[in-house]
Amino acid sequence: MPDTSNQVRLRVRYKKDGRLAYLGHLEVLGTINRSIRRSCVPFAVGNGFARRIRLQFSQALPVGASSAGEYYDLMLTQRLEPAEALRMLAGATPTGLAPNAAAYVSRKLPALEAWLNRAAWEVRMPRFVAPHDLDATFSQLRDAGELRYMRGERQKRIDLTSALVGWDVSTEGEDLLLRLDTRSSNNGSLRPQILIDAALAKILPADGDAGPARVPLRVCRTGQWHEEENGNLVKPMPSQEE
């Protein structure tokens, strides 16, 4: 087996916006893999038959959602200056997935997908329900505890008392503006669409023309953190500026 003791773990923050917000997670992974290969950074590869790049991503975004801060960890065989690695990666990556920060982190940290367990979201939707009605319904849903929903043909469950940390509902022009704070765990993560669909199903008439599935949402993940047992939020990157 090759010696991996000298490999270093570079954490990269990138955005996802514009038309590339509609890429699925596997398409994002493929695009970034190709971008890394084009960049000529000294990436490490695994020991498997396919010789894949040693690369980890944060939790998948819903298709159509944008993000101000997604992350991936890339193992390098040579330690470059973070600014130089970032320049090389940015020059080889499509603008809609452009990296904008890079820093080295400990190899002992857990995988990104599990370690980043807190997220903040901003959701915009047409203002056809009253903000106080939506706010009150969110409270009812969280007080009820378990939320059941369908994903494809399977029924899924999530505990809102843990997954829904907080929210704020306001208006901005013709839009409702929702800010959501969520927590993920081994039992799953809460997607804004699931919460809003459940709330609108309670507010709107069952046979109304504007059912939850027809509500156009603009969703953006605005931040991700690691939540410690004492509730302290740790930034993903040591040099990250908010």
Given for the second form:
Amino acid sequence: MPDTSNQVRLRVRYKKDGRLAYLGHLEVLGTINRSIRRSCVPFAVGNGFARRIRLQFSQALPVGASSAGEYYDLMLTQRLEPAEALRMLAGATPTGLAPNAAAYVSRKLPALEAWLNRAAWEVRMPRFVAPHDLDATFSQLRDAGELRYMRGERQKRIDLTSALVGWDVSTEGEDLLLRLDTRSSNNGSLRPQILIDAALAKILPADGDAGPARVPLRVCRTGQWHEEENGNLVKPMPSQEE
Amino acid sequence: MRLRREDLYHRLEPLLGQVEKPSRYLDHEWGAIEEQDGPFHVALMYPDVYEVGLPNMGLSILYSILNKVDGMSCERGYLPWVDMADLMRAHDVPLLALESSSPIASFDVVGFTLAHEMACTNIVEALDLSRIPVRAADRAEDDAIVIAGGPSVWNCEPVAPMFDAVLLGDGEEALVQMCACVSDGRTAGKPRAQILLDLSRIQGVYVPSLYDVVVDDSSTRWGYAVPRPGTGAPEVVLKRCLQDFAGTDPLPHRIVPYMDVVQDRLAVEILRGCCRGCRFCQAGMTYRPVRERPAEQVIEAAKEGLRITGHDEVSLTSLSTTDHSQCAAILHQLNADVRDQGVRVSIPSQRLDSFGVDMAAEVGGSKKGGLTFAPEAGSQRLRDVINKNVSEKDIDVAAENAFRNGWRRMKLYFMIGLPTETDDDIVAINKVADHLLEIGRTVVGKGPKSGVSVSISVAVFVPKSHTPFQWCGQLRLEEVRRRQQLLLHTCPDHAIKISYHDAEVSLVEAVLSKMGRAGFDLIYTAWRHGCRFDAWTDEFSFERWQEAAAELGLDLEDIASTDIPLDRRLPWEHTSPGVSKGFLKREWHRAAQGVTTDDCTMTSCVGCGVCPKLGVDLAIVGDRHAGHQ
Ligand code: SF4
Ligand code: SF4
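And the form predicted in complex with its partner chain, for comparison with the form predicted alone?
Shown next: the complete complex, the earlier chain at its head.
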């Protein structure tokens, strides 16, 4: 067994935008894996048979959603200057997924996916419902607590009293602009589309047997945090970066 | 009508949220060539979805070469999946090239890969979506020149009406010449017809519109093609063959896809051609002679490719990778060089002897997937007929070696309906499987825990042009089914799993392999009946093909199963890979007598005719041996 005790954990923040918003989570993972290989940073590989790069990601984004701040933690076998590692990674990554900050974090921190349990979202959609209707419906939904929805063939449920932290509905030109704050837990996380679909189903009359038509949304995850027991929000990047 | 060159991504983008796998349509991959300044624009199309087409080696080679030519730019195009194609039609968006998102119909040259027969309706679909007239004869002066090339050009008559020109053989030099010819012609203001005439003067280029199809007593019902008087087009178009294969860029494969593609790895083509001479194999006859890259070139290219793509697997590709005279050295060195970075080296399906297994063991990798062999026929007699030069002993030794090396599952590929096949040969397939099972149980141990299993995958033989079996008819469906049942009923052990390739797909494939130019009406009618993506099991509809045939008064089974007398002129004789008809006939007679023919790379020339005809030679970098130990 190789000695892994001197490996260091580099946290990298990257965006997901432009055309690449349409990548699925696995496609993002695959692309970043290959970018890391191309960058020639001294990445560590696991001991398993497949010898994968030691790499962990923040929670999956829905296909089509962009993001201002996604994160991965990469184990390195040498402690490069973070700025140097960032330069190498940026030079080998497609611009739509370009990394823009890097810093070392404690190896003892839990895995990113579970640790980053708070997120902020911005959603734009055509303005065919009144902002106050949407606002009122969100309140109703949250007061009702549990939201049931279908994911493929399976019925899922999520507790909105915990998962939906807050929202704001405004207008911008022809668009409706929603800001959502969500909280994830072991019981799942709330995707904006689910909440909006549920709200629109209440507001709009059902459209024949197909139900309400799917509204084209532009979803962007604008930030992610770790929420401590006492409600404090901790930024993912430890340094002065933010 | 030639469409305007303009970026139409904004028309496609609103559709992306409504289709499965939008990453098929994104472009901007690592390694894609985004500067597309032209002024001469070529689009290379693969007539299937992105994830099938992207790994294609031929297309990568030509993309990389054309983009290096001054004044020329080359983009890629793939066929959108049915969901996107339907949306594009509904929203009036024409088919777009990837890099610039401009309409395919705005390009100067549009080139199609002829991948296999079952992609025929996809070519119609691609042209229709592009809004390029499907028939070459209907194209206007300034429409794109539509060309084709690739592994399946060897009876291109059924698709020929769609193409202004078809390239036979290696494209590295010829495609550049073709594009230059079109470019010069356009600049000089030559009429389209003159440009086509000029194209026909380039060796390897077949211009279908310059040939008439004649049906007479000397031919089959599909006739043969003769040059129109006064055109000066060659009676027989001989393929292009690149002698200096080792002088070509070993690393054209540079685009790194976002999505999971069919072969998600770096590929290095380590040799071209295969002279083992299996008598059913069209690739074996049409890619001759064998040309190898030297070991150092392969190793360096693989390492460089891994560095620039970031892939974690490199595959050494060719028709018969383990035949490379330096195969062992390449695998050994490459493995040693890249293993530490968690990179895997892989080779395509294995040679059926001990050496093949040694090489599989050398590359390591997961043994869970099992090891794949292709004996093709069950009995030694029939293997001799098809010239699959492996003996029972080879198979036994290979299997024993594999079990000893830790493999537990064997997958065996066979064909049914091979010429001279009898029920004994079918039953023999089970005997081979059973025998391997026994070897496995002896080596590994008995009982369900040992995990030893053998699976058999059985395809229906499809007679192909320019092979010694080109005169054969295909077995009729009813008889195919009877033999399949026979195989099932004589299967001696539960640990043997039998699966079949869809016989109806093979029937359509045989029809398209046999027909002449009249085959186009069938393809077009099938497409009108809704056929597309015929190579996809869930999309293929035999009923639609039958409806199309009925509409034209054709009987598919009849066409596929008709034997052709040896003295007839064949519909594909004017497009030649250089293998002589005399050799094919001789091979046919030897097959009938069960006499095998050697691999010329291991012994000496067996007189197929390619080398003298094309003025080329085998290019083997080391020593080849039939039976490596
Ligand atoms: S070994 Fe036989 S089947 Fe395989 S490529 Fe060569 S000739 Fe074809
Ligand atoms: S001409 Fe002879 S050496 Fe050349 S490929 Fe044919 S059999 Fe082999």
